[in-house]
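Only one chain comes next, encoded as structure tokens, the form predicted alone.
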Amino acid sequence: MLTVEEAIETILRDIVPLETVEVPLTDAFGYVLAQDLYADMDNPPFDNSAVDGYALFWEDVQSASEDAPVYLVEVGEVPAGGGAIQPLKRGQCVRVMTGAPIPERANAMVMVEDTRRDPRGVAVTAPVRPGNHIRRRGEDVREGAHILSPGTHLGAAEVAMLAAMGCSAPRCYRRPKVAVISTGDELVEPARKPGPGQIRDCNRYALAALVAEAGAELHSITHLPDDEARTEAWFRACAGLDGSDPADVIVTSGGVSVGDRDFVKPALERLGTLEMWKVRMKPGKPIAFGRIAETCFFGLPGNPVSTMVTFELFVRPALWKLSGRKQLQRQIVPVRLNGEVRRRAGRREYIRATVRWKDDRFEATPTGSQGSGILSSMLEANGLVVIPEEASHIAAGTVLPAIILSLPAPESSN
């Protein structure tokens, strides 16, 4: 059996990012950038006001107060989107809206809240500092500056910067297309009440959700009974061997062991190559990885927790690499374990846990029974605590690494 690190290395060794496509900016969120982005102009492109108020000379209002306001002559107004007016003179002010250009020579803004209208002019009731509430040209980004690199995952801020720099159709790596397949005669649709020996199919829908969370797209989603011919035919179709549009990745659940009704691994070996099968870990020892033509193949175990954990450890990094991401692993942090763990040594184990920030450190509380069929153990789990292979007893308070699946909750205020 391979170690987890050896398995990940085997999977990622020959995977390269997919081809690039131009993506409309409205659809770019979640894609991975495949180009450098340089500033095509200063941002902001001109000095502008950060508030609604009046542009003035700060020297004119140093003595201003509520009881002794300074009166200025209002000589104009600049709305957002408007052009600047004539240069300002001492003793004058101009009404300027948020985002509008600052009149030439003005060196500060006073908020409208610190003024009032008066027959004698604009009464300024508070002093201001030099440059007060003025956003200077280029203070955010200077023309020609390098802003974003290939491999950047596009969130809201990155999309906003692309827009600000005039990039309306960024070149990104194509999202992987993933064929999701659950296997087993015992599986029925969620809407059906299971009969004797049957269970509802949850893995197919969990995998579809995990694919979407990883930033990939569904190529297809189906359930296959334990039928050798149908299994092979569907694999051929998903890999494009029958002329169909191929998936980039096939992910199956179940059927990867050595039982008489386990057809996933034999079908993979007949149609393509099996590059790995077993990994020294728990949950999820049996996992098949290989290729059918140009399509990556992952055969995950059938127990729900094993399916989800092995997807997290092996499939997600592959999808992220295909997507062009630089960072291929989740964040790993040290956590203090609440409660002890007793187990049989020999395989690395991933304990589902709730991770919280408490007393200036992360704490991890296991989410109950850790059996590979205990789906409820995943509900409160935002981390996987890594138990080393050689350990049989982990005492409470031990510090261990944990893979963070989602943002840890802060310490409760109760």
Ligand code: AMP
Second form
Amino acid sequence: MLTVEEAIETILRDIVPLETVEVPLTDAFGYVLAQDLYADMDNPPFDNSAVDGYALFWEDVQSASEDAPVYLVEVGEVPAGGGAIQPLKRGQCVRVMTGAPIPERANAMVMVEDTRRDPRGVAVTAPVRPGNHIRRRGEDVREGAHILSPGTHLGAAEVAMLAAMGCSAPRCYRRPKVAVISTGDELVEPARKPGPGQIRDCNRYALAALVAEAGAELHSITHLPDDEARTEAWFRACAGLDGSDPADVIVTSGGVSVGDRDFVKPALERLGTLEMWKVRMKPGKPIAFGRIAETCFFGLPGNPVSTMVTFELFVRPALWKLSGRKQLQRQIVPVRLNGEVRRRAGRREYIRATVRWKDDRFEATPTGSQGSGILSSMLEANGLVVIPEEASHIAAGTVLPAIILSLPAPESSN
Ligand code: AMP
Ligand code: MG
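Give me the form predicted together with the ligand now, not the form predicted alone.
Every component of the complex follows; first up is the chain already shown.
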């Protein structure tokens, strides 16, 4: 049996990012950049005002106060989007809106709140410092500067920067296409009331959600009965062996153990290669990984918690690597366990927990019973507390690592 680390290493070893595509900026959120981004111009491109107010010479208003305002002659107005205006002279001011260009020679802005319009001119009622409220050309980004690298996940800030630098169709890695398959004769559609011995199919929908959350797309989504021939035929189709458009990844739930009606592993072995089976962990254990033609194959266990946790640990990093991401790990933080754990040593265990900041540290509260069929234990769980293989008793208050499910690690913490 492999350790979790060996399993991840086995899975990621031969995975390389998919080909690249140009993505319109409006769709780019969630893609991973496949190009460098250099600044094509200074940003901001011109000196501009950070406030609505008046451009002036700071020297003119050094003595200004509420009781003894300094009066300036207003010689113009620059709205946002406005063009150049004649150079300013001492004793003058120009009304300038936020983001509008500062007239030449002016060396400070006074905000409108520190002025009054008056028959004698613009009354400035407070002094200003040199450069006050002026945003300098290039203070954000200098022309030619390197801003983003391949492998960067595009969030809102990255998309904003691409827009600011004129990159309207960034080159990104294609998103992986995932074939989601649930297996089992006992499963019925959520819309149906299960009959005797039946249960509703949760994993198909959980997997679709996890695929979306990982930034991947569905190739197809299917339920298969426990039927050898149909299982094999569908795997062939998803891997493109019958000439159809192949998925990049096939993910199945259930049917991967050694029961008489578990057809996933034998089908994988017949059609492709099984590279790994069984990982020393809980929840989980029977996890098949392999390939059918060019398609990666993950046979996840059927218990809903096992399905979700093994997806997080093994499938998500594979999808991130296919998507071109550099950082494949989640953020891991030390947490103080709120409660004790007694168990049989031997397997790495992942405890579903609510991780929250309390007093001066993170505290992890297990979300109830940890059985692998206890779906409700996944609700409110924003972290997985990692119990080491050899531990059998963990006292309350012990500090352990927790994987934060919503967060990738920062680039530098690998
Ligand atoms: P299996 O590995 O196929 O024997 O499945 C293990 C357990 O998970 C069984 O109790 C199944 O009924 C359950 N299970 C399998 N697939 C699903 C699913 N899609 N939704 C909910 N439970 C499932
Ligand atoms: Mg089954």
